[in-house]
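Coming up is one lone chain in structure tokens, specifically the form predicted on its own.
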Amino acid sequence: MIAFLARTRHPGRTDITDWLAWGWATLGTLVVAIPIAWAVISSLKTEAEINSFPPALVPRAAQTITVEGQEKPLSVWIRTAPDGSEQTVALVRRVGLSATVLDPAKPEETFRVPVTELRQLKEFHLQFSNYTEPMKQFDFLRYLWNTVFVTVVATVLTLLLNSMAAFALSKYRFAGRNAMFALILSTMMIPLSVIMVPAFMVIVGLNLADNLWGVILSTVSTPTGVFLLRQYMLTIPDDLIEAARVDAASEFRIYWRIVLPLCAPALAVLAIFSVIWRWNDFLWPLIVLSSPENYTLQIGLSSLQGQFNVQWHYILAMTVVTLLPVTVVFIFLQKYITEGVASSGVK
């Protein structure tokens, strides 16, 4: 990995566009990693020190005492006295400049100071709950079964739609063949707002309001895995299907055990895409769903804004969670979405 990320133009020495090219990467990765490092470090801080400023980059919780004769347990703070002197004292209650506060080894007496003779102590702390808490408050794990229902079976149609359609538009010659291609990629420049009222129309029409189907069926054809799969099917020969045929393969068999293995790097890139989409879709599921037992991620974690309150730390932690998956899959199939895209450029 080392060897790869230190290669240059000119082996055994370095230019300019190598160490250009060097700071552009650093940066591209510090820009990217910085904003997600921060989420992931920020899920795991109590709510206290989400909004606490400065913020803090590890993750601390206030220090706390049970003392007797109080009913919950007292933070801790150092006080400062004006001759310079510490002591640790247990704060009981602050009510805007003062605080009234006690010695943890005499608890019976209270006294009060200003509140620029505090400092609070903390302590390293990793708040979990911030992940057990919403699956229970808020029911996330069906939010999570919803969206992977949706991502799964939307791609998967979204694969065996376009496949067959790029399969048409590449290895069949019919009268408008052209014009029906350019007609499909001419919707990509059709804004989701012009066609909102009318789809959701259709999708009420077929009785799939307030339906997870509703949500997966209007999105399965896309314009652009048409067009990524048959730039790709360009390039497989068409000798070696005139060569099936003659075998007395059916046409279907031709698609499903010779043309599908052959794009699995243009399948792959298409599918990263498909779940990327699907997993992140706020917009439409909005629109269409409206029970919170189909609700799916992206609107179960705005239902945590409220008008006066925002639970960030709630909000962070599932964000984290959404996050996971796509990134698994990113991982796996990373290696097939420079072949994919490059060959699909290629007749």
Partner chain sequence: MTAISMKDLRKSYGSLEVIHGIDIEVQSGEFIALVGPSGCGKSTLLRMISGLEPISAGQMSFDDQRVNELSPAQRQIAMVFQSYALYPHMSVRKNLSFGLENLRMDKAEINRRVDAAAKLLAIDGYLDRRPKALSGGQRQRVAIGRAIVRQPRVFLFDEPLSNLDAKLRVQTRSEITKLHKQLKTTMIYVTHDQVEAMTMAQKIVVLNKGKVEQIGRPLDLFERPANLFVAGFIGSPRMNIYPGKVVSTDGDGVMLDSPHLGRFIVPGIGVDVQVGNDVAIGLRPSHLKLGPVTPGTGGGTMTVEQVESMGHETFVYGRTSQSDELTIVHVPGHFEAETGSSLTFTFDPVFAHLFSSADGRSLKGARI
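Positions refer to the first chain, counted from 1. Everything numeric here is computed off the predicted structure, so don't read it as measured data. In this text, the rigid core denotes the largest set of C-alpha atoms whose superposition between the two forms falls within 1.5 Å. Compared with the form predicted in complex with the partner chain:
Remark: with the core as the superposition reference, the CA shift of residue 72 between these two forms reaches 2 Å or more. Comparing the forms between these two forms, the C-alpha position of residue 49 differs by 2 angstroms or more, with the core used for superposition. Fitting the two forms on the rigid core leaves the C-alpha of residue 29 displaced by at least 2 angstroms between these two forms.
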The other form holds:
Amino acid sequence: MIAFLARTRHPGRTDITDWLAWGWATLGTLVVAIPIAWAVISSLKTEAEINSFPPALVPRAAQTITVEGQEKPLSVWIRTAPDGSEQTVALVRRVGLSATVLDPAKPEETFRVPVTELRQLKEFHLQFSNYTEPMKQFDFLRYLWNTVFVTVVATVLTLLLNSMAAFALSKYRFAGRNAMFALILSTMMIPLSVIMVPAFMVIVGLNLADNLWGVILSTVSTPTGVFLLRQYMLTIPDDLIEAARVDAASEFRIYWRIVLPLCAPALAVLAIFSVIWRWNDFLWPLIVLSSPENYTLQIGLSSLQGQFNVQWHYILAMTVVTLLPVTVVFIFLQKYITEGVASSGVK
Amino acid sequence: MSAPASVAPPAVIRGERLGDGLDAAMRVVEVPMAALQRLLGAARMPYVFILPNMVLFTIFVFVPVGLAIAYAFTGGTNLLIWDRPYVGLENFRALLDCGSYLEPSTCRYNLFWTAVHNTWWYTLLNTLGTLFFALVTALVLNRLTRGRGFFRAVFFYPVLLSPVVVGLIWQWFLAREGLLNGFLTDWFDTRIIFLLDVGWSRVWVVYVSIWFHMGFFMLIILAGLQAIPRDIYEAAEIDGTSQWRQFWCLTLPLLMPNLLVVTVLLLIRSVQVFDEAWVLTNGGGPGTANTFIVQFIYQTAFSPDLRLYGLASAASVLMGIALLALTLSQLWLAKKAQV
Amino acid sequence: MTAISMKDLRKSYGSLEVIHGIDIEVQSGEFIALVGPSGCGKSTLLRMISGLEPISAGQMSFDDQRVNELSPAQRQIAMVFQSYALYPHMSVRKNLSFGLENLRMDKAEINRRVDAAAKLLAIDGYLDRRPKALSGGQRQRVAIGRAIVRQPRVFLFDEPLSNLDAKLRVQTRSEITKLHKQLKTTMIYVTHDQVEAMTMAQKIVVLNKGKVEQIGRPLDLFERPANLFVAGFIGSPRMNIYPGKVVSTDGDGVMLDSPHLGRFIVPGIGVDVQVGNDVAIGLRPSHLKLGPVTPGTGGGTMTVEQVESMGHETFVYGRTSQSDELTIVHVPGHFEAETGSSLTFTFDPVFAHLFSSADGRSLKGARI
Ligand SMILES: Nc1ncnc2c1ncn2[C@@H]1O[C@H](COP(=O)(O)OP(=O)(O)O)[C@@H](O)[C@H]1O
Ligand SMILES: [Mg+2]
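Form predicted in complex with the partner chain structure, per the form predicted on its own context:
Every chain and every other molecule in the complex is listed next, the one we just looked at coming first.
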């Protein structure tokens, strides 16, 4: 097994650098995985468990038992008597250092023991209500819907508008073509952080402040998308377009029925990136959106953290919800994404 | 046509029927577009195709760039440009009014200079750190013959997460009750409140940034490594060159153009640090230990009690100039790398 | 059935003119071929006819109606591209029907036409396939089918056979000719292969450097090339060309002297030649015979460089003394000769073509 894993560039020769390489890669994997795994595990813990220290490595909850004559379920403890014998008891109440317990087998008899003799019994437990509660309590369902709306609409518009521009830039000769292409590329050099103040003013001027369309419209035109699609369209033979023109197709029909279907691979790459960009957007929605019913997941999540009483069990569960779609997309489309990044340098 | 009706049509045809269905729906757009083509002539259609994109770019990029510059020369707290008084260079003068640029407390806007200092240190450490880890990881992955795809995916995965998610995950990891403190208690019997300590919090902000973005730069370096022809190494091997020398005398020089581009890209990104640091440190804390330039701009413009749009724009313009210089040097390097 | 008339057509890309004033009349229902070497502007001219390329100057009319400003669809032409340009994401059936759907034709009529064209071209077996799943010959037929279903006024072909192998090329050649006989539609066929033009077309236009060199029936071009360019371009293997000088002229003919062919008299009317003029003498390989020079014939000696025997006929390639150009002799039947050996050849001066050395113009009238 080790020999198989350690196979290197020189079969049959494993030197120290190969082991170092494997060590680095494995260690790196742990560094990446542990914080994420920890957040996922923690998101399934009860509120009591999440605030207890030192933390437990698996989600657990106190074991409880329903006993006749008691209204509520009681927690289960192990009592170690001074003589060393062990006994399972149910805790009725606790006052200072002494506790009132009972033997579940004889529920009528309660007796008092010092708390030092007690050890709580915990069992494996996944607190799924962490996921369902915030949906009701904090309107996360609304945030989720807003995010999905922004992501889907913005991605569809990005694909449509960018491909139309790319079509014009790659398949026509017209006055000003190169200037327009240069202008579009130049917007890569202008990050949001530089123009956020006036961009917000424009949004206010368009009456789109605190409106999801304000978030969507300003992100729809991407220089990366136009560039990516243009490069791809350049590989489509001009003959096909002329054949369609001879076939009496209008220019728009050529775009819609010939060019767009043939661009499917490039459109897929752009769609993946657009979904991830829009899903993760933070600064711009933070500026544009102000009322909670318009929040996206990212904004909702960060606002939850800013609240006075930080409820980590909810925050973590919603964090997991937020990273889940991106993770699923990545697992299935890993190859396209890494190759897309490596070949075009977009992110 | 000759096939019996019971046989399902092949996938090609089924796909086409779907296309025809969509086609009928698209008539709504197609008919007016065809009418437009008759009106304008086919030669003008490319302008129609590129128009929506250009309109959006104009509204959301070109106009704001012009406005940013205009705002920088106005004062007051009104948002609309025509309500704002012209103040000339006052905003720039205010930002640059300093006893000593090395000592933020001597400046009129000491928060700006604190942010500049913080950004400067962050940029330095983040660039060096990311470069180092990305390079080593790329070299390691390039060496592996098995599992390269898996590890590449693992290291790249954090890049796709949102800054908010990354900030929260690490805040939880580093929390007072977090896993790291759990280990510290176990092994050293001590606990550190990392994010409330000025020194530690800065270290972790840089560390989290590296953790977050390293995979992206690793991928670019890896692509550069894989573009180096194999036979060079084989020739060196035959000459008996040691692996260490191969790295210093072959890999590094051949990778240099790629690394330079990555470095400038890193600088550009680092100067704009905001999202994940803001979430991780709960808004730049403790105090102003992790307040960066973008946060300064954001707060100066959008805090309800400030709303100093002119001052924020002036800071944007200054940052924009720095970024432009970096971008132009990147384009220049990229061009040189291609030759 | 459409007649096409081109009057002083010009095309410029910026300041570069590539088509320099072309006049061609195409009769209704005619099959006309545009031939010329690669880069001479054949495709450009065809695309100007199609409407894909704007016309810089001059007039193009279909049946006496000016069409310069009309789009390809409005001109109702159909075109078969060199690359076939089949839509790769559509089935064969869709490839055929796409153009008709663009015209919003009735569905039943579309199906009727597609099925008829498919049957005609024997592609009805794979209407549901994508072009990728077809062989080169099948793709070619689909491309032709796509043109047929439109029932256009004019068919345009741009080197449609150049991507096929030799055998298929010959076969498709005759199929296209047959198709023309059936449909009787005007066809304009671009090719750089003069054999294709000669075997298929009713009329050939020879183009060179954006100008028309000669227009005529295939046999006319072969027998009465208007100039040195057409003489060299039409006929395979190409015509042998030798330099010579006019020694004397009289009523019977012109006496020529060539360092390669000796002295001989070309009978017939001497056109425009004066004693002392430099001329180019053209002789087809089939008009050269191996054998000794006899009085009344011209002839020369060549050193054999290569012999290509096909069994039923043989081509002997050789060089006359101090010549740069190969001399090619056609010999019926099988023939063998040593490389390096000397052979004498003769010809009947009646068959000699004469061209002006100054401008390449033919100096001779009708002659067999
Ligand atoms: N778009 C263009 N811009 C400039 N020159 C062109 C263009 N298209 C063709 N040409 C030139 O026009 C001439 C004729 O080309 P073409 O018609 O394609 O020749 P062919 O006879 O081989 O089909 C060539 O010299 C070519 O370089
Ligand atoms: Mg051509």
